[in-house]
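In structure tokens, one chain follows: the form predicted on its own.
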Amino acid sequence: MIHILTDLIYAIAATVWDVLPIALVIFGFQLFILRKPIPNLKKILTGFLLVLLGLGFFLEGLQAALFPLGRLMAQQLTDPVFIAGDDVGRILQWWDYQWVYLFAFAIGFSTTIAEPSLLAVAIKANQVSAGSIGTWGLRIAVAIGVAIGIALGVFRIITGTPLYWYIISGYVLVLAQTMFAPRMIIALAYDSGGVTTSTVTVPLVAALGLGLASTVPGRNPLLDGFGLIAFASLFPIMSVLAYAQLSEWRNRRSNKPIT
């Protein structure tokens, strides 16, 4: 319990660090450029305090059990026990890895759903494209893209093939998808791939990336464990503008005279 409570305590002191160049900046600007006094100083700097609590708390709890838990998940996926079952001695190939894949998938989808950022620009782009753009609707499409992009990427630390040829090629595919989408989704599509990538995405992806390199033979940390997070946004932004045009073609045949 004294560990935890030191190591919090660590967390805290950082986050003040890493937060106090923001503040001197945005009350720097305030007091001594626009040389206003700060409104609703109590609220705000009540708010601060909050953010440094929850910034220390979240981080710590990242150490605890997010970044444990998805390397005990990678570790436990690709067990050849668990894979080849009584025919433990042979080679894995890249399809035994089956659940693996699913698991990316899945953890992609769920901890996209969750994310606040993604949550805060749905809400505002529902409210300025005034409910033309469901926020459902963008919530998922974005989180499918995660999960598809996670499960190719886990695929891509399994069989070891290079990491440039997914993101040359997704950018290639990104940049046809731009000339054909709507143009009020295009903004948008690009923006739901950074915020994809957040506080509770990230954590996760790195620790199974990082989990699955060590595990899988042949493959290494360093070299093959980062491109989660790559994926992670490249691949909204070819969901979203996919969900566009799919939108746009559902409404031109919904409204096609009949002949």
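Predicted model only: the values in this text are computed from it and were never measured. Residue numbers count along the first chain shown, from 1. Compared with the form predicted together with the partner chain:
Both Ile157 and Phe103 fall in a single rigid part of the chain as it moves between the two forms.
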Given for the second form:
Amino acid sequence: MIHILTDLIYAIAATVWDVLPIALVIFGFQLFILRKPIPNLKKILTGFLLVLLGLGFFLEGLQAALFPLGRLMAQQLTDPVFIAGDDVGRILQWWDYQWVYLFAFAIGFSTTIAEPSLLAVAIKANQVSAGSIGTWGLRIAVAIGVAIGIALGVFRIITGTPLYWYIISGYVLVLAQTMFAPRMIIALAYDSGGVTTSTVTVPLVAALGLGLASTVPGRNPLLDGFGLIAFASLFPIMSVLAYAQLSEWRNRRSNKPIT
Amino acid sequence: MKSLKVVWISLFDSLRDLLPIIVVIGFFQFAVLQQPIPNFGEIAVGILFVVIGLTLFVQGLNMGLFPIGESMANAFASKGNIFWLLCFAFALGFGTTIAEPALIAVADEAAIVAANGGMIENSPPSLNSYATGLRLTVAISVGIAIMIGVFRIVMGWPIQYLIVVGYLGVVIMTVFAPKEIVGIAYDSGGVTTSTITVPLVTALGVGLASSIKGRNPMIDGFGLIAFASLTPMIFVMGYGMLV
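Can I have the other form now, the form predicted together with the partner chain, not the form predicted on its own?
Now the full complex is given, and it begins with the chain already shown.
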């Protein structure tokens, strides 16, 4: 119990260290370039303090509870003995990995829902759009994108196909969707690619990628273990654009007079 | 009394955000792997910490990060000096990326990959200088990305034109970059944007778009993060070609 508390203090100290350059930039520009006092300085400093404490607790909690278990699980699920079942020693095909695909999908979805930076963007988008973009709608759309992306990324590691095939076809699809999507959503959709992968998703997904790349025959963990994050930041763009197109299409249909 | 109720509601919200992970891990542990949960007490404390942390973070977001981002955007817009605005954008992008722990981890791994591929000598000093160079490269690329993104908001250009150029850059660099670096480069786009950067940068963009006349915060205000996750891919592949 004691070590959790000392670890917590370390986690908060590490967060302070991360925030230092940001605070320097903000207060430096405020003092020397803008030369204006910060409105509500006390409230803003309290806010910064809460963010620091919050991230410290958040990271330490993840370290103590979820990451060790998630990593262990990724190892166990990718273990050839588990995948082959009773028939040990046979050559595994890509369809033998059903549990791994399901785990990839589920962990991609659930970690994205808990991702604090996505929550921040969803709150902002809800405010700016005056409520027409729901925080849950956006978060679920992004989470589905990440889930599909990571499941496909796992398929890529198992089959050993080159990463850039997927990414470049993804780009083509994103650009095609951009032509038809409502203008209002485009910038937000592009943003949702970058915000999905931070504190919660990256460590768990990286463990899955490395576990697979080191157990699937013929894969090199250093070369094939990477790439899952790239999938997780490309697919939400598509799913958010698709979500916007779908809701626009439904609106148009319900507005159409019944003939 | 009222504030206590607000605290309860936000704690409950955080618990709900966390619930999917708990369900997924529980399901795989019991139903698929059929194993008991080790150190149950520690895990319960950890989950409690995550819930408290998320609650405090959201409070701090609304009190600190969003208002400062917006008030600085307003101040820069009313000052009307684009040079300092662009400097600020670069400094914010660079400063938030250089200390990012996820980037430090990725840079160290990239150095090992480069050494295994025979691109650099496999000794601690050369590994170290490769990793440091890579971190600087990514931080500069994020600084440039935020700068371009802010300039786009000021000019009101549609985002997709710039994104197409970025995608083309990625595709062209993929053709020429050493094969070993491509996976890391693609991943580096995702790891640069940390939990503190995202709300600040989003508030900056939305604040700028709302204070400049003729800009729509919804169409023009978002998109800064998109650039910040695109340029590192191009720059990291460039770094792999040069070093």
